[in-house]
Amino acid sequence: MIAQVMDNDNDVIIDLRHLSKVYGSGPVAVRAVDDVSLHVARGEIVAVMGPSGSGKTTLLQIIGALMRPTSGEVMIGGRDIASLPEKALPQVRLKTFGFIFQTPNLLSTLTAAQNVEMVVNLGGVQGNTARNKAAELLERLGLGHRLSHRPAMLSGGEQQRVAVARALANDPQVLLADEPTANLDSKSGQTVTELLRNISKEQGKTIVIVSHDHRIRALVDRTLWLEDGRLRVRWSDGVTLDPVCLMAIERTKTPDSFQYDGDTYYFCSVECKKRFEASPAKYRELSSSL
C-alpha cells in the first residue's frame, strides 16, 4: 500500500483510511479494494489508473457515497461519510460531489440548459435564478449557443461538457470523473480533459480522475496505479518509480528524466518533473521511503 502525503492536513479534502471493499465471503471473496490509505488536496486534479477489474470504479464510487466501503474510513473535508446513516447520503452527494461519467446521461427531451437546471432545482434553487445560474455555466463553458438544443443535437464532446457544467450545478467541493473521455475522439476527449484541469485550477476544485487514457497523466497533478485493489508499484527490469506521482514506469519509455544529485530520476509526465524541479529533497525523501 502506498499512502500519499501531503504537507499540511488542513489542505486535504479527501483522506481515506484503510479503506477496503469484499464482495463475497470465504474462499470466493474479491478484495475489489484492498486497504487504500489516500490524501488528495484541496485543489488538485488526481488520475488513478491501472488495468480493467482493478478496483478503479469501485474506489470512485467509494469516496463519492455511492457505494459502502467493507471498512475503513472516508474523510470528506473532516467528516467520515462512511459512517452516516444511508438517509443523510442524497444530501451528501447533491451539495458535496459532482458526478461525471463515461456516457454524459443526458436526459434527451430536455434542453442542455433544462439539463443543468434540473439539478440546480434539486438544490434548492428554482425559477430565473437556477435558469440564469444554468445558462452562466453553460456559457462559461462554451456552450451559450447551445442553451436550447436537446442532446441527440450535439456532438459527443458538447453533451459531455453538458454534463461537466451539470457536475458544478450546486458547487461541490469535489469532481469524480469515470473515464469521462472513454467515447470521445481524440480532439474532444482533449478538450474535456484541459476544461477539467482548467476547472481545477481556476475554481479550486479538488477533481479524482478514473481513466485508461494516458494522455490525461500530462495534464494532472498526479497519476496513481491501481492493482488488484491496491496502489502499487510493479518492479521488473527496466521499470523504475516516478518520485513525484509514485507510479511504476518503463524508463525506456518516459518523457523526461533529471539528475539530482548524483542520482537519475525518471518521470511519467512533464507535470511530474516539474513538480520534482522545484522540491527535489521532498519527492525524493517520499519515494525513498518506500
Given for the second form:
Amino acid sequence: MIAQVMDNDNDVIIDLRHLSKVYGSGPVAVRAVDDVSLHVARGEIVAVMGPSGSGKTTLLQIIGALMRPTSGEVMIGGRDIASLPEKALPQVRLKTFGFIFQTPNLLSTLTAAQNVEMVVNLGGVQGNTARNKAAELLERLGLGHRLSHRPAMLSGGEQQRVAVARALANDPQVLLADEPTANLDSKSGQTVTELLRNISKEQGKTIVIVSHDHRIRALVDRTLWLEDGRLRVRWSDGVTLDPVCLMAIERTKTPDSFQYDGDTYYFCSVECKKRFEASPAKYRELSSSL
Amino acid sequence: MVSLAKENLLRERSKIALSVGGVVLAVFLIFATTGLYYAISAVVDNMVMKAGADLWVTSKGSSGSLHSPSLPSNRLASDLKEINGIQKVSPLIRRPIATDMNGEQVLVSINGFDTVSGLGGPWKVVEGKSTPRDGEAIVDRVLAQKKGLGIGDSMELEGKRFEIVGISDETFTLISYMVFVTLEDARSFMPGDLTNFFLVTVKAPGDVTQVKQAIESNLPAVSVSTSRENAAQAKEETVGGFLPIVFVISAIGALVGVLVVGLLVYTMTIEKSREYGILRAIGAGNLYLYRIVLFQSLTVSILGFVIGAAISPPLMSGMQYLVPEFVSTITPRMMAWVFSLFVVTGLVASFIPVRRLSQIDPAVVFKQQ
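Please give the other form, namely the form predicted in complex with the partner chain, since only the form predicted on its own has been shown so far.
In what comes next, the whole complex appears, and the chain from above leads the way.
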C-alpha cells in the first residue's frame, strides 16, 4: 500500500486522509475501506479499479457525502465534509458533486429534459432559465432530439447520457461515476467514456470513476487499484511514483516527465514537475528513500 | 419548475381514480349527514323565527316551542293585551298526534294558528293556499309525498276529517310532520280552554327587551322568551342530540379520507422509494421529498372534495325523491367547512409516509435495479 500525501494546495480537489469504513463490530467487523489516503487534482480523471467487494463503491459513497467514514477526513475543496452535520450533506451533494450510476437511475415519469431541469431547479434556478439549461446540456450531449422522451423510450446509452447531463446540471466540481459503462454495450460504453473524458478536459471537471471495465484505463489520467479496502500499486503495470507528491502514476499516462542526472522522473501534474525542477536533489533523495 | 409530484400523479391514473373515489364517498357521507342536520335544524329554527312573533309566552318553567308542556289558559291573552308596547297577541297550539294513515302510525304535529294575524302559520307553501279555513289543513310536503296526498284529498286526525288545501315545505322535523289548521279546529284536540303558546309582537322593534321584562313583572306565572332564545332552545331540544352523531359521522368520513389518501401516498412512496433514493442521492433534502407527498395528498383530497361537492347536491335530490324523509341541504358555509376538513385530511394523510421517506437510503442508487 502507498500513502499518497502531499501538501494541500489549490490544485487538489479531493484529499482523503486515513479514511476507513468499518461495517459491524467485534469479530464480525468488516473493513470495507482501510486507511486510504488519496489526492485527486482538479481536472484529473481517476479510475478506481479492483475486484468485487474491494470497497470501491463504499469509497465512492464516502467521497460523495452519501456515507460517513468510520474514521479519517474527506477534504473536498479544502473542507472536511465528513464533519458536516447530516442536514448539510444534501447541499454538498447537490452543488459539489454530479453522480453517474451503473444504472442511469432516471425518474421514470419525467422526460429527459425534465430529469435534468429538476436538478437545475433543486440548485435554485427556476423557469425558462432552468429549462434552457437542461435543453442546452442535452443538446451538447447529442440528445437534442430526445428532450421530450421518457426514459423508457430511450436506449441504454441515451439514458446514460441523460444521466451525465443531469450530473452536470449544477456545474459541479467533481463527477463521481459508479460503473458507468457496466450496463451498456461496448459502443455505448465507449461513447460514454469518451464523453466523460471530453467533459473533464473541456470543462476542467474532476472525475472519479469506479469500474471493472479495463478499457476505461486508456482514457483516464490515473488508475488506482483497490483491494481489501486498501489502495495498492500494481508496479507491473508501469506504475511509478511522482517524486514530489508520492502519488502512484502510470508512466504512459502522465504528460509531465523530466530528465535529471540520467534518470527520467514522472509527475502527476505540472505543479509537481515545477517543484521538482526547483529542488531536484531533495525530491530524488526523498523518493529513493522509499 | 418541474413538478415530479404532478407527473407521478398523472402516470397513476387508475390508482388516483380509486383514491379520489374514496374521498368523494367520504365527502358525500359528510354532506348528507351534515346536510340532514342542517335541514332539520333550519326547520326547527324556521318554526320559531318565521312564526312572526317577537316574544313567546309559555307556562312558567316550560321551554321550547315544539313539544312544550306549556298549557296556559286562553284568558292569558287579555292580560297580555293590557301590557304597554304589545301590538298583537296570538294563541298558537302545537300538539303532537299519532294518527293512522294507510295502516301506518304517523306522528304529526298539529299547528293551530290564528288565521287573522297569520302568526305561527306555514312560512313556505309550495302548493295550494297558505291560510286554511275550518275543516281544512295544510300538510307537510314530505308527508304528502310519502302518503300520496294532494290538494283536495282528505285526511283524518283523531276522528276529525280535514280537506287538504295546501302543501308546505321545510316542515318535517325528522320525528314529526307539521299539519297547519285553524286555531278553532286545533282547540278540539286540547282540553278545556288551554292553549300552548301566545305569540306576541311589539309595537316598536327596539322595545322587545323592555316588553319582555314588563310581561315577566306583570305576569309572574308565565315564562317569556325572545324568538332567538326560543329557537335556540327548540333546536337544542329537537336536534341537539343529533349533533354528536353528525360529528361522529363527519369524523368517520374524515378518517376514511385520511386512510384512503394516506394509503395512496404511502403506496406511492413505497413504489417510488428508489426514485426518492435517487433524489436524495443527488441532493434533494427531506423537505423537498415531503413537499412531493404533500402535493399528492392535497391534490387527491381537494380533487375528491371538488367532485364530491359537485355530485352531492344532485345525488341528495335523487335520494330525497326516493326517500322523502331524507331532507338535506348544502349551504356555502357547509361547503367551506367540508373543504377545510379535507384540506386538513390531506395534510394529515401526508404525514403517514414521512417516516418511510426519511428512512430511504440514498445509497439505493448503487444497487442494481
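What you are looking at is a predicted structure, and each value in this text was computed from that prediction instead of being measured. Positions refer to the first chain, counted from 1. If you superpose the two forms and keep the largest set of C-alpha atoms that fall within 1.5 Å, you have the rigid core.
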| query | finding |
| --- | --- |
| C-alpha of residue 279 moved at least 2 Å between these two forms on rigid core | yes |
